[in-house]
Amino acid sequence: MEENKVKIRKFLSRFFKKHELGDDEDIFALGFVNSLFAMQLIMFLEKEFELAVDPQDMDFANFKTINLLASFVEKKTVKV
């Protein structure tokens, strides 16, 4: 999970250049997020982690923080 956090943090740092995000800091509450960024985030997750973000996954609770994003990725990429 730490490796996923590093990848997610690197991606987010391109958008939050002047702010170092904490693992539990709400990226939506910071006010930097718009609909274009949200789509870029979804595309990044799908490409980087080779997963599909389904319509039922489109809940802010999955994407608010680095920890929640990493947990979402773990959940979507668990091999049975």
Contents of the next structure:
Amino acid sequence: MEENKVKIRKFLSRFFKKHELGDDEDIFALGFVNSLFAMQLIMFLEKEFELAVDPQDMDFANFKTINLLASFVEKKTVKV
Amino acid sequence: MKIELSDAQQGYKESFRHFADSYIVPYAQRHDAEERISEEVLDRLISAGYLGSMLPTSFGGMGLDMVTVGLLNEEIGRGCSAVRSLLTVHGMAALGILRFGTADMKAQWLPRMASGKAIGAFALSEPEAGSNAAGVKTTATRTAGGFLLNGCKRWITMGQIADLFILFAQLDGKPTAFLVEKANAEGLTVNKMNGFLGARGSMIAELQLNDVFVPESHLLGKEGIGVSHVALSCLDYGRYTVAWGCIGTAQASLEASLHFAKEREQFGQPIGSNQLIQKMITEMVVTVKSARLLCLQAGYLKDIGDPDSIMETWNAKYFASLAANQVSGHAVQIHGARGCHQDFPVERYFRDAKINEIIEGSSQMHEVMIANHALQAL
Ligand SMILES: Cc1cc2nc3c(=O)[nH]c(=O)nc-3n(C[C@H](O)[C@H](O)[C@H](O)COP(=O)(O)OP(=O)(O)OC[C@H]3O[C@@H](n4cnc5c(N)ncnc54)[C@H](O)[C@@H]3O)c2cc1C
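Structure of the form predicted in complex with the partner chain (previous: the form predicted alone):
Zooming out: every chain and molecule, the one shown earlier first.
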């Protein structure tokens, strides 16, 4: 989980250069990201963690904070 | 670092070029004059499998990588912008279903789209909603078993012949994507639109939707993600193939100009020996190469699933559409009066080029996006 958070934080830092992003801070409320961000984020998640983001998962509520992103990744990559 | 096509990509490029020279170039002027794509060309595209160029083999597509898809769009675009537009919008619809569709939608539509039995189109723009795509006014209201769509879509490429539209409407005030099947859409009127400046064979239509029923199962993706995810994802492919098509138009302009500059004599020598003509040719050569490199980079990033591919596609489309305008403008200049007459294709290239600065996000929308991205990256 911590390792995933580091990767997520590194990706997000491209968009939040001057801002130290807290684990529970709302990415979308900060106003740094544009309309392409959601697509970029999904591509990042799919490539980095080798998972598939289904249309049903495409909800900003899943992706709002580093903690939520990390638990989303955890949920998606859990081996059954 | 290595920038070169693989042997397989090179082989595809040659076969695409041969196809375009044999079956597209000879028809392009007719498409322009008659404002439609001929049946023969459509049949050839279908039998070559190109309508499935962007789809995986599991759905009957060609399973090409994105660089090769780009090469196809360059070569087809070199022949005729309208035919390239067909590949673009059909691919946008097909890939939208592949990415956001249910298993049933994919099984029902993708094999038919890959084999050309069904043609797809992308219906976003409206009389009041252009650059501001999220502002679409078409509505979807819930009814027993599905939705009723009401509104108007305008400028829909291939709308005259499409069997299936990815169409965007406000559901509970949130932009949402729907599949609208022409054969099962009572209340849908398709009106031909003629009289365009360029890409005149694009068989554009206006769609009037009057209580058109679409079943629940035709909602594509999920409520509210129509523009933020579905349209943006389709447009990413649209932008990519338009950019490659621009290189095709620019390449065709360059090739015509090289031949002409060698043959046309004034003041007792070919005009190509004049340094002012050489300057234009130099700009054309370097501009085409630059645009192609940007497109190749965007394609490579797409093939490796890199999130940067999205911005690089904006960069590539912005530059390639300006390049097509500059290069086709030079081509008209080099051809003199002949460049202003329909007997020479460069006047068509010049008209076709302009369209690309408006579709898939205008140059200004690209400037807004690219500049903001650059400012944000500091
Ligand atoms: C040949 C052709 C084929 C098309 N095919 C399709 C299709 O298949 N499907 C579909 O849905 N649509 C299609 N369209 C429509 C196309 O996507 C729109 O024309 C495009 O989005 C621009 O919208 P608009 O024409 O309403 O211009 P507007 O958005 O009204 O813009 C007019 C001008 O204002 C500028 N402008 C607007 N907003 C800003 C801003 N914020 N900052 C700076 N400048 C701005 C624009 O760049 C432009 O120069 C097609 C159009 C053409 C010409």
